[in-house]
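We begin with a single chain expressed as structure tokens, specifically the form predicted alone.
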Amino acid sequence: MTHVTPIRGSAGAVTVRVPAKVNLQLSVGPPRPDGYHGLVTVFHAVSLFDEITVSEADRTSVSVSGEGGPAVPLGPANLAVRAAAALARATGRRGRGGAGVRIEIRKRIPVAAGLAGGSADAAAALVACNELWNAGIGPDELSEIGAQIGSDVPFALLGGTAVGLGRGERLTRALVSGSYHWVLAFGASGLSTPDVYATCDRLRAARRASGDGDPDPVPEPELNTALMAALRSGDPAAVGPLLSNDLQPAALSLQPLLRRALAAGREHGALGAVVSGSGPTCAFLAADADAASELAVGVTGAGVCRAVVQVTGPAPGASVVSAGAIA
């Protein structure tokens, strides 16, 4: 978790920015017994942020403008409640009364796009909350309490570049040589997590059962060393062709747009393109700033996706804005 000097803002307010990520290798294994799939990830930050200002209030609300912003829940259900609630639980503030918060949440991430914004949601209420409350909570602690949350809240506090194991939400940082710069364009509408891995389940149930796949179980995970080394070596060339992801075959199932999508980063000079999580968003690596613009305009002209925006990589995680005066 990055934490930056605080501005003073209005009182008892604290402001939180954190990032989105891009898969840059999701590697997916069997279902487990607990109804997760084991994965090995490389998750990456890019500099796509929302901002969430929480406040004190006699009793906890949410508010959300921006991207997306009618699709998030207003409710128990939306991801930064519950942080805020599992943090008021975690201190014992729930308990002796004063844990509600008026939380604001002005989106950039788009919903359902691969990109973790909820989960980042929840990263960043659990960075306010806990400055807001000066509750002194640990980053270990803090990513314990998110991944319970969801599994990719752990990474949106770090920020970075980082390896997820188990759910994704056992990290180490990973070594990264300079930025990179990426191109991502969001897909006409969102995607289901669990509607694209369970197509994944049944895409290749159907390959074993037609003789065309690996007839033996699906095998566990592992890292692409490879990867890691390109990533060491800061080439976005040695990088762009190592990108994957597992569920891909999944989301271009659901949207075969995004095959269109994924050509036409390609034909305008993307070094690697890649459906990041389970979609739809495509993300295209760019050599460099000036490839990224051209590849960015030469998306756009495709028709292929409903926005395209260009971003750096790798950004910090939930990181302190602004800060009002804190009893």
Ligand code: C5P
Contents of the next structure:
Amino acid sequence: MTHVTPIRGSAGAVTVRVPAKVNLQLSVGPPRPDGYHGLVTVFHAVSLFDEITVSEADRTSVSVSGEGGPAVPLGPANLAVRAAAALARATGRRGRGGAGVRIEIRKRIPVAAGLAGGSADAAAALVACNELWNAGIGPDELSEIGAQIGSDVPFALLGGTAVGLGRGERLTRALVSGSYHWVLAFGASGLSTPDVYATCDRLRAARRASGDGDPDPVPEPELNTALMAALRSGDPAAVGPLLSNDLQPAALSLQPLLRRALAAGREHGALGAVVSGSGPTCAFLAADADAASELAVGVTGAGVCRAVVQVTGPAPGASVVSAGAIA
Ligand code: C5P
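To complete the pair, please output the form predicted in complex with this ligand; the form predicted alone was given just before.
Next comes the full complex, this chain leading.
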């Protein structure tokens, strides 16, 4: 975590930068009694960042600007607002007054894109309020509070590359060599994560019913050890073919145009092409920065997505970038 010593006081403001994630492996088990699915996933934070500034205020408010801003709820359903409230409760500020906070979110991570943008904003709010209030909550407790807001919040706090178990909230850092160059292709519209999981369950049940050999019950997922070895080697050509996502067939069935986006990435030299998380963002792995630039141009020219960005990973988790008195 990058830290700048804050100047504390009632007029203080803290700005935190937080990364998007892609899933290098996303293996989904059967639905659990609580409605979630047991996962084995490999999270990878990439250099596409949202920024959040928090400052003290009498009442909590939130404003959102940038990529997909109008789609983000501004009331108590906002994940950053929920995170600030959860931290206020955990630190005993709630009820004593002084839990009001003005939250400004500047978005570059698209909404409902499979990049954990909402969880990222929640993670940023936790780190920012922890600093603003000088609350001194350690990383483990922050992660526990975050997991109650969203399954991907603990990873947005941690960053880097990590194996996620449970709902994705139980994390172990992964050993990764070098830096990876990615092209992300954003879909024209978003996908709802619960819809994609439900579609995954439906497709699996239909395949079982048709007797085409899908295992029944759905097996518990396992970590792809070949992928982990490839990540340790630092060779994108080894990593590319091992990218996998059990939610991809569901995302493709909900947005069939994604097939063309994946094909365009492969045609223009991607070493690996995969839908990120519940989609619809497609992540393409390139050999190096030059190959990523060519890939970005090719995918843009294919006209199969709304926008294309080049990023690198792994990127650091939610970090304070500035803190001090408001002028
Ligand atoms: O944890 P989060 O709020 O991000 O999850 C959103 C929804 O995605 C859940 O309500 C659930 O429908 C689905 N989900 C799941 N299994 C997971 C993570 C999310 O079924 N491991």
